[in-house]
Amino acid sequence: MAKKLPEVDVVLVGFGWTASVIAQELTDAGANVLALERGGWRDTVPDFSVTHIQDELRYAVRKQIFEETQRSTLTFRNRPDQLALPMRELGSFLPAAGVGGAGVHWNGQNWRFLPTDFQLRSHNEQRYGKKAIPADMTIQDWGITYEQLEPYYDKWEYLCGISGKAGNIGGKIQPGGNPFEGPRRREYPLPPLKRSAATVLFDKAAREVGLHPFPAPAANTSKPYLNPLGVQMGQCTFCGYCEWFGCANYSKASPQTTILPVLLKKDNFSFRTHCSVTRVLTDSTGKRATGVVYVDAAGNEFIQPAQMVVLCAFAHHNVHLLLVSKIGTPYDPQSQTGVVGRNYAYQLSSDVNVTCKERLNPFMGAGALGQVVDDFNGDNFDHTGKGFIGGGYIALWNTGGRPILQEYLPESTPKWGGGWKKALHDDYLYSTHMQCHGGMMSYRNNYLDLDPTWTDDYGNPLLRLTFDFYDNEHAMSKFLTDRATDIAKAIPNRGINPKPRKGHYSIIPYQTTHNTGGAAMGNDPRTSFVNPFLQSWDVPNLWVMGSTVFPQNPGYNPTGTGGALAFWAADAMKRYIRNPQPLVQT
């Protein structure tokens, strides 16, 4: 029988980026906050120390920093008429487990979405006509505008010490920055990272073909930085172990390096690790959350009562918890009714490898050290006659020169044997690659629901993912890959190897961990699970954070917008605590 614990004001499910932001904000407002994390505690010392973390085989290949599929997984299929099978090894995406969540192992590529991204359906209908949006494309506006979110983007960037160059301050285009970004109130807190030889070549080539390159906004510090909470960060040393690793140098923004040193000292905050939440509880009306049920590492079950419940876990897990808790109406693709599981989206990326004539230095790396062009993202260009909407950025990232997974060799290179070794010897120091980072629309038949066959350790049905790429995304990706190839041709080279993404979505090769949707935000309860303040329409003291609420997936990395939305929602929660009621009346 579950043991009932003393009530707290707020219980957070998960203890990553968004939970840390919410906890910091609400404890400052006087609330008693508890975070429940299914993984363990981890910190810069000793878990990410220089002599420990730079182990590619252990962390990047054997994935010891991520979720264990033996304990938690989902089933997958491309179409509703197929049988879904469990994902038994991590592949396409890498959910985290442990304090800090994916904020520990992310690259630090930090973006704001475009103003038009937040009004995707209405903007495209207005510019290209309603027929430009296929009948099975379920994109929608977010219910908020870029202008509303801008102060929270700013707060997030100064918390994290983002390195970059503004492209638009107060509507005035700034030389050297992204000319397509929405207006911002001020510069980034830190200047851009130093460039590598490869990014210099990319910058020159992109300008030669008429594009507008700029340094990528990076959550890797270009200088020592003291953030507004008084937490000191160190200057990045370009060790090349950001992506899929914790930072040894206090240089990559994470909950551990920006918030936790302050949050953990507060008497009105606590957290528990190795605690898996299995249910959100509601009262007899189903209109009020009363707390959560969780199981600890010893298998003991507890009821944690709370005045407010905030779901801060990975996108899939938030949706799974809503479905097994029977909160909200599950999405039905046949009738197109229901909202839980609706509007799941992903991203579609491709690459172009370049073997340069100039010798490079792949070992000088940082997760967000890159030069980017944004000319083909969102609606930054005229889509008339192109057969698709949306887009993405093209970047040359210099994330590192790790020996196992980071080699970008010519197209003719054998997969193994003496030929592969010779190519690695001859070309490794001359090779680099560009990434085409494309967005993804939401569709009627891309969704999350409960699998009728497979169950987890706790007897709950596994989450089932039904997902595939569509013609719109294939056309977009081909267009982006062709434009990246144009840039590659302008770089003095000994070979170019375009690697477009073709065919059906596969859950096996890694692509990106930018999974979104399933509990979308919006102005209409018929098509969204949360209102524009991320508050459940059905259960007003239940809130959902992170990319779970994105109605579709723009062509950028999602963390910056997830962080800004957490600050935005925290302000709304403070209003709710003073006056508990739905913040949007229906």
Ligand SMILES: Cc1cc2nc3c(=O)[nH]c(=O)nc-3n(C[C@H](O)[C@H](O)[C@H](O)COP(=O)(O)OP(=O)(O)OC[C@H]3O[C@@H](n4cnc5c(N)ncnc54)[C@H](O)[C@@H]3O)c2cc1C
Given for the second form:
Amino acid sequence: MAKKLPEVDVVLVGFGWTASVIAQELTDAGANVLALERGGWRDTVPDFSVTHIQDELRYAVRKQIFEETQRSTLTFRNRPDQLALPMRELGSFLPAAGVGGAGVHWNGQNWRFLPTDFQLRSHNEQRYGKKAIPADMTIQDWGITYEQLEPYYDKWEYLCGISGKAGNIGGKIQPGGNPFEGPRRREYPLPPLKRSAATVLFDKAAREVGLHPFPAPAANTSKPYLNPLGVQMGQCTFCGYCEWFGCANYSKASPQTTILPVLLKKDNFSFRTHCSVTRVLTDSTGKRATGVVYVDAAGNEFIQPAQMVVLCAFAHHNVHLLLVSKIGTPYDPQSQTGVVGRNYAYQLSSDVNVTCKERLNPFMGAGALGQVVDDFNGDNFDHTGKGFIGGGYIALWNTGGRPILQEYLPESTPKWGGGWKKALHDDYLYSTHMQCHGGMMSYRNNYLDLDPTWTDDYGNPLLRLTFDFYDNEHAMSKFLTDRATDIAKAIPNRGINPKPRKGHYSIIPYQTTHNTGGAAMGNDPRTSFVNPFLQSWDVPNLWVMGSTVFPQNPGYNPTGTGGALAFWAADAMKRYIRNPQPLVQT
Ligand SMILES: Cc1cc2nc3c(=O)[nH]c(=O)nc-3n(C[C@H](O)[C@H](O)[C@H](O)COP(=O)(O)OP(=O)(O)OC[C@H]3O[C@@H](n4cnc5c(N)ncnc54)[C@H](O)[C@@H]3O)c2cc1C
Ligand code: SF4
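Can you now output the form predicted together with the named molecule? The one shown was the form predicted on its own.
Full assembly next; the chain just shown is listed first.
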């Protein structure tokens, strides 16, 4: 029988990026906050020390710090008429397990979405007509504007010490920055990272073909940085072991390097590791959350009562918990009713590998060291006659040149033996790649629900993912890959290998861990699970964080917006604590 524990003001499910922001903000406001994390404790010292963190086999191939599929996984199919099967190993995306969440091993590619991204449906309908949006595309406006979120983007960027160059300050376009970005109030806290040889080549080539390159905004510090909480970060050393690894150097923004040194000292904050939340509890009316049930490492079950429950468990897990807890109406693609599981989306990326004439030394890099063009993102260009809406950015990322998974050798290179060794010798130091990072619309038949057959370690049905790419995304991806190839051709090269993404979505190769939707935000409870403040319409003391609330996925990486929304929601929660009511009346 589950043991009932003393009540707390706020229980956070998960202790990653968004939970750390909420915990810091609500404890400052006086609330007693508890975070429950299914993974273990880890910190820069000793877990990410240089003596062992730069082990590609252990972390990137054997995926030591990611979710363990033996405990919980999901089933997958492309279309509703197929049988979904459980994933014994994850590939396409890699959710985290452990304190800091995926904030520990993310790259740090940190973006603000475009102002038009937040009004996706109304903007596109107004510019291209209602017919431009196919009937089965379920895109919608977010219920907030870029202008409302701007102060919170600023707060997030200064928390993390983002290195970058502003493109638009207060409406005035800034030379060297992204001319397409929405107006920001001030410069980035740190200047851009130093350029690599490859990004210099990209910059020159992009300008030659008439585009507007700029340095990618990076959560890798270009200089030592003291953040507003008084936490000190060190300067990035371009170690090249960033994506999929913890940072040994206090240079990549993560909960551990930006918030936890302050948060963990507070008397009104506590956390428990190896505690998997299995259910959110509600009272007999179903309109009030009363706490959560969790299971510890020894298999003991506990009831943790709380005045407020905040789901910070990352996209899939937030939706899974809502479904197994029977909160909200599950989405039904047949009748197109219900909201939990609706509007799941992902990212459509493709690559162009280039073997340059100039030596590049690709082994030096950082997770977000890159030069980017935004000319083909969102609605930054006229889509008339193109056959798709939306877009993405094209970047030359110099994230590193790790020995196993990061050799961008010519396509003809054999996979082993003498031919492979020769190509490695001749081409490795000259090789780089560009990424087209495209958005993804939401569709009627892309959704999350509970699998009728398979269960997890705790006896709950597994989450079932039904997902595929559609014509809009294929047309967009081809367009972006062609534009990246135009840039590649302007780089003095010995070979170009465009790799457009074709056919059905495959869950096997890694693409991005940018899973979105399933509990979308919006102004209409019939199409959104949370209101614009990320508060559940049905259960007002339940809140959902992270990319779970995106109604579709814009062309950028999600975390900058997830972080900004966490600050925005924390302000709303403070209002709610003073006066516990739905913040938007229906
Ligand atoms: C390899 C990699 C690279 C990435 N690079 C970028 C990038 O460059 N730019 C970008 O914008 N984004 C990037 N991301 C995505 C980014 O890391 C996430 O968007 C961000 O961490 C999400 O924050 P979150 O708080 O929603 O979830 P997380 O930070 O992942 O935290 C969720 C936490 O909840 C815990 N949890 C889950 N279920 C339960 C449960 N039932 N009970 C208790 N705890 C639970 C998990 O263990 C985890 O610690 C990357 C992700 C990966 C994996
Ligand atoms: S590249 Fe920089 S930020 Fe990334 S892990 Fe290495 S030192 Fe840290």
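In this text, all values refer to a predicted model and were calculated from it rather than measured experimentally. Shifts are known only where both forms have a C-alpha. Positions refer to the first chain, counted from 1. In this text, the rigid core denotes the largest set of C-alpha atoms whose superposition between the two forms falls within 1.5 Å.
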* To do: After fitting on the rigid core, list every run of 3 or more consecutive residues where each C-alpha shifts 2 Å or more between these two forms, in sequence order.
  => 414 to 418
